[in-house]
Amino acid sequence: MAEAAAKPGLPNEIDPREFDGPNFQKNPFDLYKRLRDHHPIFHDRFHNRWAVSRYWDVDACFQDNQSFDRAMYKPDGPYKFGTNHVFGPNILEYGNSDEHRRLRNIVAGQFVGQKLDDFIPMIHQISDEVIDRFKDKKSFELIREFSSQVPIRVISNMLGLPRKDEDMFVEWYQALIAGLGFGGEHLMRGIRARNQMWEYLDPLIAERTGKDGEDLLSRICNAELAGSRMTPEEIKGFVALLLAAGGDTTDKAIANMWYHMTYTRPDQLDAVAKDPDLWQNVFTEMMRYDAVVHMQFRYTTREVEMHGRVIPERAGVILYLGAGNRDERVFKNPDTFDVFREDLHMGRENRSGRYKDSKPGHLGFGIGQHFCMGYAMARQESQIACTHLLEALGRPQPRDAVHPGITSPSIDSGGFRAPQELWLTR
């Protein structure tokens, strides 16, 4: 569908068909600014939803679980959770319910602290192994050869799966991600990959349940909360979610970081080369400036009044993280990518969104009850992988003088914002 322009004489009006146009897919930030400035609570009648775009409004919605829920269905209703999702039963479908809290609390501790630190040597090892495959090439395509390889191989090894099966897990991951889109063919391939992966996991889950093991699959099979464990179906749904949430987002985070370092701010790559600890700042500023995930969806549980508008009960609401992260009311010169930014919390994130340095953080991991469980893993993995690549290859240069940039995927195939390709030369 072609991009719909604002009507003459009404420069601040928004045609909701703009959200479907190629310009929004490529560069949503102009429309984000119009939303923030003129329609901070926008009623999109075409798609039957509401849009929230200012930083502190998005923050407030995240914090208010009494008014905003992630679940489409009631946990005690007739819907059988997982039946219509490419991942099967997974934690995201349960919204703010007790079941969501139960599942989250069982597994959340596996991705922080010492349990995360146990996997750090593996990230170093796999990053080097993947780099060894192309390090002698004059030029290489970073996404296909590096960023899409490291996260899934790390997850496969974290789960304690045989090294020989890594390539198979990469294929399943790619099919699952495409299945998140609206294309029927992609969905069918995604469900087929899910079923193949489940058949593969069934005997492993049975074998590891009740036995001590340091791999992540064993830990999940045996993790308990008040005597409750995940069922085999819930474990398989969580593994599928882990491939997408932990794999695709980290894959694209690495790609976005390198895009910005080679095309947006190559001058700042010089500083990063001298001080690899600055990859932490690159990651944080990427998550603010043009993060992998630009929106999250919620449903109102009651009428909510904001900016003189009343959002009705059971309305669909899009929280535009990508718009909030560019809010001029919060960040100075928000359209400039700057790893030395002084008005952004550059350290580790937390679910409260409140920091001792009193600086606002990015919105990319969400806030509150649904704060990303894998936030620490994504940050560590992205920084380690980028550090190894820079050390191994010196200072790679972009192969092409002009690059089409970061974009959202087509509507029929799933995934998140990232460059489609990123060719680099040594």
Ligand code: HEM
Contents of the next structure:
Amino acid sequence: MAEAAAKPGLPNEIDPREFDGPNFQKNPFDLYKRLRDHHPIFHDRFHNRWAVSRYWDVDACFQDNQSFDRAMYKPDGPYKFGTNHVFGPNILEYGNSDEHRRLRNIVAGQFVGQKLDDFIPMIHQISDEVIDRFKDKKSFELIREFSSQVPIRVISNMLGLPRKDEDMFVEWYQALIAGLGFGGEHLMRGIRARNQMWEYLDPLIAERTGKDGEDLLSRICNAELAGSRMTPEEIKGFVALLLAAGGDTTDKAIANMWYHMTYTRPDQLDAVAKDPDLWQNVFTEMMRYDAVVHMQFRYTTREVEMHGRVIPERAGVILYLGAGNRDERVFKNPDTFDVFREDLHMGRENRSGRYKDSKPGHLGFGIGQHFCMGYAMARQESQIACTHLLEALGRPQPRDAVHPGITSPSIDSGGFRAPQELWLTR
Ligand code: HEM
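I've shown you the form predicted on its own. Could you give me the structure of the form predicted in complex with this ligand?
Below, the chain from earlier opens the complete complex, with every other chain and molecule after it.
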């Protein structure tokens, strides 16, 4: 179906500079709706890219590996993967190549099923330890004291790093995340942190390779697929990626869940307190309503025609998960946050995005070849951390009557969508 024509100067016209403004950072949803309704395939000539915003279009692009790739360079070309990335060589840069498949298949099994279950008691323990540090305070800032502390300590423990080094690991993590932005100074700080972390990891990798060990670092060092293992460089790149992909995202997920339960739907928090399993629904609806990650980048490998528009070969395309998740063609009252929503698949996600209950899932973990490897871990960890906090503190209240809400971070600092601060009182 051809898109509805938008005439210059009329309200539905989109000025691409809107994507860069503070309004979009805070509330992208009005622009998403104009995109979905009037420009489902939007050619942004200012930024030289295309935007896809409807649910089933985002889904279709994710599933179409023949036309959309994540890497803009060829694996066998002269570009050396990892050289310009704050994490070093890592799976995110390898696009749809065989190299991506190899690396993914070596490690993906470590984050699901029994392997994940092995770490569950530790996630309970870390959540309690972090809560103990502030549980006697009348007021506390949830992000600094809780959500930014739990996931990184969990990853550090999973990797089997000495507990005395945890605080150092938290510092590297913060520098790496900031390095993901576009600021030169942040990038340099991120790369310095990465180099320090690599030096720290070198002897550990050497020590654990070839020996049995139940910690994640040993498992990654020794994981083998058809005779192939990760090289020490790849292991270090993967550990750096884990900090951001597994740490910062879950940190922000926990913060967003609490923001919604204290500001958006405090009326539903009582039900959650009575039945902690409902944190699963809070997690799922949070991932739909205002997902931690709103967009993913792709490049076309051939011409693609959608809604009567032709996206040329080698064009940059943004898949707006955040816009697809609010598509009124798929979800009833999409702008309402509802833990009991009946038109959303509430259970654990899967890579195909297709469920037996025939309800659509959220798009917040992507779909297909690059579907989030930590989907089960993020869900488990968020649920455990939130359950412990609610149990330990009774029913915390927001300290401030008015809150600026969830925002994207400034463009020079990296990171994901979340409230910048969340003060709660007991
Ligand atoms: C709520 C928390 C999380 C969110 C919102 C999130 C989001 C995403 C999204 C949208 C993608 C797809 C990328 C694409 O299509 O190009 C992705 C991929 C990935 N995620 Fe997550 N993630 C989360 C937690 C985690 C955790 C806990 C881990 C650690 C195990 C993790 C590891 C990864 C990795 C390694 C990839 C790359 C997969 C590939 O390219 O094959 N994520 N994540």
